[in-house]
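Shown next as structure tokens: one chain only, the form predicted alone.
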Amino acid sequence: MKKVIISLDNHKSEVYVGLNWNEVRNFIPASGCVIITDDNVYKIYGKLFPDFPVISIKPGEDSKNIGTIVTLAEKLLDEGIDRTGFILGIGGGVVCDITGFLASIYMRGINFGFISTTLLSQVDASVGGKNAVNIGKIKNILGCFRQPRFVICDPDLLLTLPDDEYLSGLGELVKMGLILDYNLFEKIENNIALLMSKDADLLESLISDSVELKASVVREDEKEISGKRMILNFGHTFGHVIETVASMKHGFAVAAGMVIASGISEKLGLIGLEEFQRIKSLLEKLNLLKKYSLDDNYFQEMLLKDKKKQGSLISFVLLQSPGRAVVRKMTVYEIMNLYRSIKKQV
């Protein structure tokens, strides 16, 4: 078991990788707690939950909206939750986003924590304090930064994941290696068979590496003020559009976005063709690259609504090499012209 502490100016968040999730009883209050989960998680694990009121939502991105937040807030009021209350989110990225956002605004903020049940949320979504909901097809446009008191990442929970959910998490894992740590990228590349078989020791090691890397970024730039944290958006500018329009799971869409961003990086001379092909090959071996068809004009329209846009510029994340990313401010039209020049490669 590994404990990673994210210490910030006025808050401390603790992430436990490899801890049995039932140990959560040692981290939550004896009363005044409500559990938020989704129907899939509740069906598998609900009988083992701590003895508190449970609110279960419909799984998936469709639940990640302000209407869900209002409904859940009303249920918290019905349960008598006040400013001393606590919300425990048990689920993947959607449950963590909803729990964190709700806890951040309910009575101007109450404490919360997560049991992360998917690979995607263990390596990324549950760590770092970003909480958001969507408006229509625009992802994460309403949100805030607020850290959970704790996150428990128990790799044993991944054994019940459907294959596509597990693979989706691998997309974010590869991303962390590409932008922050060549050794992590190489470790994934050299252990594909073990990774695909959900080897417990390997998973705990990779999740720990990813959490440590993300924690280092969050400590330096919690609210994306200096720009360091923006590198975590690698693959997401195009990926979010693909996810929404092609109804693709997040990690697969990010994988597609990473290929595009890597292709643009190669076009700009930041990485070589061999490096681009190596990145694309790894994503193919992990079964992360799915076919999609999107009109260039629609890509452009959605990029103009990207939350990272400032005036006419988007902070676009590029690769200087596997393990090192750079943020460059570019116009949507520059990005789209580069995309059109490399789209046959991606």
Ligand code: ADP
Second form
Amino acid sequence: MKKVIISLDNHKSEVYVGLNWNEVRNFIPASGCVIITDDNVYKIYGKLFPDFPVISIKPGEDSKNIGTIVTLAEKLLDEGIDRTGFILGIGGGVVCDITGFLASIYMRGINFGFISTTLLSQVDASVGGKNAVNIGKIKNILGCFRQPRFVICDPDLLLTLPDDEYLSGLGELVKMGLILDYNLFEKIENNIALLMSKDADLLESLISDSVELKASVVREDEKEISGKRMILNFGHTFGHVIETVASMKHGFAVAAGMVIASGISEKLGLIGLEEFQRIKSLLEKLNLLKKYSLDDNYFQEMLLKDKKKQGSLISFVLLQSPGRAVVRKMTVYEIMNLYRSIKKQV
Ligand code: ADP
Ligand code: ZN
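Please could you give me the other form, the form predicted together with ligand ADP, since above is the form predicted alone?
Let's see the whole complex now, leading with the same chain.
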């Protein structure tokens, strides 16, 4: 088991990787707790939940809207939850986002914690204190920064995860290696068979690495002010467009976006051709590269609408080498010209 502490100005968040999730009883108050989960997770694990009222939402991204928040807040009122109350989210990224946002605004903020049940949320989403809901198709428009008291990442929970959800999480895991840690990238490369069989020890070690890396970025730039946190967007500029248009799961779309961003890095002379091929080959071996077809002009149109754009510039994340990211401010037209020149290789 590994404990990672994220201490920020006046609050502290603790992430436990490899802890049996039943231990959660040691982290929550004896009364005044409500559990939020989704129907799939509840069906599989509900019987083993701590003995508190459970509110279960419909699984999937569509639940991440302000209507859900209002309905849940009404249920918290019905349960008599006051400012001393506690919300425990048990689920993947969707449940964690909803729990974190609701807890942050309910009675101006009450404490909350997560048991993170998907690989994607264990390696990335549940760590770092970003909580948000969507407006229609526009993601994470209403949200806030607020850290959970604790996050429990128990790899055993991943044994019931559908295969494509598991693979999707691997996309973000590879991302963490590529932007911050060559050793993590290599560890993934050297252990593909074990990784595909969800080997518990390997997963614990990889998730710990990823959480540790994410924590180091969050400690430096909790609220995306200095720009350090931007490197976490590697593969996401193109990835978000692909995710929306080709309706791929997040990690697959990010994998496609990482191939493009790596291709552009190669074109700019930052990484070598061999390195580019090595990255692409790893993503292929992990079954992360799905076919998609997208019109260049549509890509361009969507990038012009990118909500992270500052004026005419996008902070585009590139690779200096596997394990080291750099952010470059580029116009959409520069990015698109580079994309067109490498399109055949990606
Ligand atoms: P993400 O973490 O990728 O943002 P979600 O929260 O939408 O994703 O979860 C992805 C899907 O996996 C949902 O349908 C959810 O109900 C289901 N799910 C989450 N955790 C588990 C688990 N441990 N076992 C089985 N299914 C799960
Ligand atoms: Zn992501």
